[in-house]
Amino acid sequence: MKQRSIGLYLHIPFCQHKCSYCDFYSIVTLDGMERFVQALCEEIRFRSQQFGSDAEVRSIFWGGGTPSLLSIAQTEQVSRVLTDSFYVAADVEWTIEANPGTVTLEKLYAYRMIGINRISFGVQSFDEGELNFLERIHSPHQAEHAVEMARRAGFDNINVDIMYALPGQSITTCLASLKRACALEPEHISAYSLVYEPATPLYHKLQRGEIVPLTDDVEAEFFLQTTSFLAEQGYQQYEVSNFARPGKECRHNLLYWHRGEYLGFGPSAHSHWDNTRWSNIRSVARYVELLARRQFPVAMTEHLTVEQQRSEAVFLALRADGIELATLESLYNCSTTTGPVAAVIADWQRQGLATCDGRRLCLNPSGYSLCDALTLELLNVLEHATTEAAVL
């Protein structure tokens, strides 16, 4: 029996067009894709020799970039190397991200034959003007057609990405996109606010005053309206930006939020193993060159301290499906039924920010909207309680 349950992430860095808001590593030329695929297969083989002996793969996620730009033959080649190199669970959750304008029925059928059983469409909006602002290259009709084709190909686990809080956007147009998304009956919806990431073209426009962002209060209202609407449609919020039908939560997402172990392949991909994190270099050319020399393309390695492990456990759990009180007590050697930690939990409940059944502390939609601030508040109290316990 395998001792570890792990996830695998593959970063496919090719795009037809680089959206102005995106800070993920990607390139817009498709030249060299074949050399990249060969290098990716080499990295998978190398890492499996190092880590694959006692690991059972429970989730696989192909992200990007645009993984659906790979040809069927390239997708099949990489998939064979994955399944030959690692022990993949029979009930693995296997996700591929896709731009709605890059899939065909033939390609979707091929995904299902390979074993891919979950697809995530980067729709972002069903409003033509908003899609143009975001520089997306598909239309609302193409997005709807892509989901319909995925159903015909046999996908019964589909995610749709929706973005809100765009400059000039109204609650009305936001809810209109959510309604069209829900009409497609996806099992999962990722709904998240626009973030102005440094060094992106959109950020530079913001700096030049060419666009005016929504205020924090208005953005918070978008968040609450979004969570309320999706709850009415039967989607349960299990993380700040993720909503699912019961039982359709993304296993790979939860792996991250629960500090699970995963291996990342491809340029800029991250890994977490035995409380060590590392990331690959952000260059396709250098990535290919190093693997041709049979060298790992690692850019950074970090061994997490006990303090980092504890704070990560709290932060990630709070922004997802909550944290066990017993876990808090074990991590910080403190009481959650009396004293300052109990006072914080009680205060959050009084303010309608969290629920606690005596076993598990969970934020609700109002709490999720203040997740970073609440996490910092709790961590400060926990660290103080730990220091006091050490002195005593």
The other form holds:
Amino acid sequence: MKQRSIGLYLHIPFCQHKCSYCDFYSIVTLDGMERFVQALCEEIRFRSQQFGSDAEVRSIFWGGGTPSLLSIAQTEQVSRVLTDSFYVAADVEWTIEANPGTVTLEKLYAYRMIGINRISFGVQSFDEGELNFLERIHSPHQAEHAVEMARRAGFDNINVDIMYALPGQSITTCLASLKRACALEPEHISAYSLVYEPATPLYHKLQRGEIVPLTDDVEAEFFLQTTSFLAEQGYQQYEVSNFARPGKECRHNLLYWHRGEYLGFGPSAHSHWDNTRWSNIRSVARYVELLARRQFPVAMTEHLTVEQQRSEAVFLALRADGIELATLESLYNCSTTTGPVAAVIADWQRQGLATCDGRRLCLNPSGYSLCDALTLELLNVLEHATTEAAVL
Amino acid sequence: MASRASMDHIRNFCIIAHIDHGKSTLADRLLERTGRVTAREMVTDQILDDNPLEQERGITIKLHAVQMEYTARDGKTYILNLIDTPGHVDFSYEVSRSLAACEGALLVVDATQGVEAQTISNLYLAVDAGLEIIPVINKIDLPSAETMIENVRQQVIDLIGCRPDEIILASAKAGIGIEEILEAVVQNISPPKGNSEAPLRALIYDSLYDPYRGVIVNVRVFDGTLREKDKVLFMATGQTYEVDEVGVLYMEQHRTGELSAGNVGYFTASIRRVRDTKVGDTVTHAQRPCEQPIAGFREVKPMVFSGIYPADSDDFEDLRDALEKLALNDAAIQYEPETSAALGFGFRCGFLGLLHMEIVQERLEREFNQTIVTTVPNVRYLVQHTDGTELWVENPAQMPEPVKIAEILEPYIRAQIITPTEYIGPIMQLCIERRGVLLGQHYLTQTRVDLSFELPLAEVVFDFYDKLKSISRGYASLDYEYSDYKPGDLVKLDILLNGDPVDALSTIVHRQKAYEWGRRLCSKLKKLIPRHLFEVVIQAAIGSKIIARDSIAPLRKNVLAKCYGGDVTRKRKLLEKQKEGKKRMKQIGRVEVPQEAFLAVLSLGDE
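Moving from the form predicted on its own, what structure would you give for the form predicted together with the partner chain?
After this comes the whole thing, all chains and molecules, with the earlier chain placed first.
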């Protein structure tokens, strides 16, 4: 029996084309892919010697970038290194992100053979105009076709990414995309509102006044409509932007919100182990170079203070499936049934922002929409309650 | 030795000029010419303005003096004491005291700009003090000067009634006319009169705090001789001290052991605070005092008041320490603790004027590292109660209930505005909007006019100067003096957030303007206060009567949707940043108010 359950994240930093909104690290020059794959294998082996001995891998997530750009041979090689280096649980959840424009039936079969059992398609929209605006390389039809192929290849756990609150979007076009997504009967839907990230082409357009973003109030309306539509379709919201059929919540995703431990491989990948967080450098070239010299490609490391650990526990859990009152009480050494913390919880319930059954505090859809503000409010009373307890 | 030179060889003078007309550059040039500094030492221009704030603003706040030796064309060596003067209307009393220490003044006018209001008012002070005026037209080397010189020359002649050939044409920058200026100082300004054997009479025109020696008192000795170990009496404060050190001022203090009639210099006497050495006070010997103090002494009274609070209530004691240290070197600032329901513990501070207030705020932040919240400045009101008693109100929150008030009196000023004629219209309109009354207009030339207005000081406190500058494209200049208190139809305007009054946002306004102000203030606050989880209602009220209302709809969305789960660090940092932002806000009931909201009233005019 292994001591700890962990997740593995692999960042594949290549794209055929950079989407206008995306700030994840990737490059569009693909000729370095082979050298990158060798470096990635090196990093996995390297880290497994350090951390692998007592860990059981319960989820693997290949993200990017575009992991489906790797050839079948490359995908197989990396997978072999993974399974040789780490103890992978029999019921592992193993996800790969795929661009609907870059998958073939052959590739999908190969994924299944390798052991990949969950696939996530970056569909984003079923509207031709919106896809152009986002600079996606696939068409609405390709997206539907990709999901059908995945089914044929035997995937019984499929996610579809949908993006909403695009400039100029109406609630009708937004719901139309969601309807077409639901028609494909995926097990999981990630529905994100568009965020204007600095250093993306879209952000610059915004700065130049070329696009007009939706107001926060309209966005809130989109959010609530999305949530209630998906609920009608049988998708339960278990995190701000994630919806799933019962039992199909993404294990790897929940690992993040539950402060689980994970190792990230590839440029810009993040890791969390023993209350230490670190991230890799954002450069394929440097990454390859450092690993060739058998050095860790780490850009930043931080050891979390007790204060940081407990605030993480609160803000991550509130974003997802909620937090046990007992956990709050032990973290902050305070009462949640009387006093200011109880008052805040009661206030949220009164306003319909949260549900609390006396054991667990969970946000409702309108609460998720205000998640950051509510988190600050709760952390504020928790921190004061702790200080007062310390004084007494 | 310099201090024993016969009075015939001493000349005491100052420079009167408008900001940017080249006073500091000219002073530097005189120092260089007389060998007080070498060109190599003049790495930073404008040696006399040693406070970084002064250099940034191009104004002089603290006074400086420097003694030079100059061998004139007559072959004799003279001692020239140049006494610097502050260049802003807030400090006109200080100007009058430094003028009183001189026998002459250089009137410096920019060849391309002409005479400005500040120059005229200081010139009148100098003429009143009986000073010999030496007119200088500066910056004659500028290309644009050529067409202007004759015009400016005429302005100067009209102003002081001199002969055209008495005006020295100079360029401090290019070193033109420096010799002529020094000769004119020696030949035209009379030497000081006085008796070094008579009882001591010395005028304090400035003082500054030195952490090692205590206050360094700058004086002009009119009669008698001041020596080390003398017991001296400060006539206005009645305090006595034993003198430690006496000297004259070169670039640094230069110890001479004594200072006799006619000369300018400094002494120290282990004095702990500058407020014990009041500008304008007379220093005499305790054992053998003079009969009459030097005329013109006045207690400096603050005219503008504002609350200064620590941004974080825990820093109250730090702020107290900072104010104490700042006051060591600023005799004019007054402060006393006060409590605000909105802002917690802080201080009500009194300033000479708006510039002085800004300087204090900036010094607190820069020199003393304080993060402060300041409230809207106000003037001091005199309230006459219905029962006949009187109350001075320096904080709008202390204004009594309307039913108890018989009358409120407010301070007025006489403002002098000099402007090119094309801006008369907009300036008149501005002054009338500010409840001003035109007292007179006087054409200095065909294209320049001198307007004088009587205005309530409270109306000038609100961005009047910036407005004046903007409507006249920077050409109008302003000077003012305090006149007297007059009754006004004034009311206290309160602001309520979700029903809770915010004492720090209360203002006193004219009744006719109250509705407009209330409406604009509410809409301004609506923009400055962030959305909350609940609706925030902003109301303006006079007494219990609500005169304006606005509301901020509750927040509906505040979450970062797309979030790569693995990067928790970034998420936590964003949250910590939001938390820091909240910390800088002030809590009124449940409403969090950003600090800039407390100054919202000041920029209402922009809307």
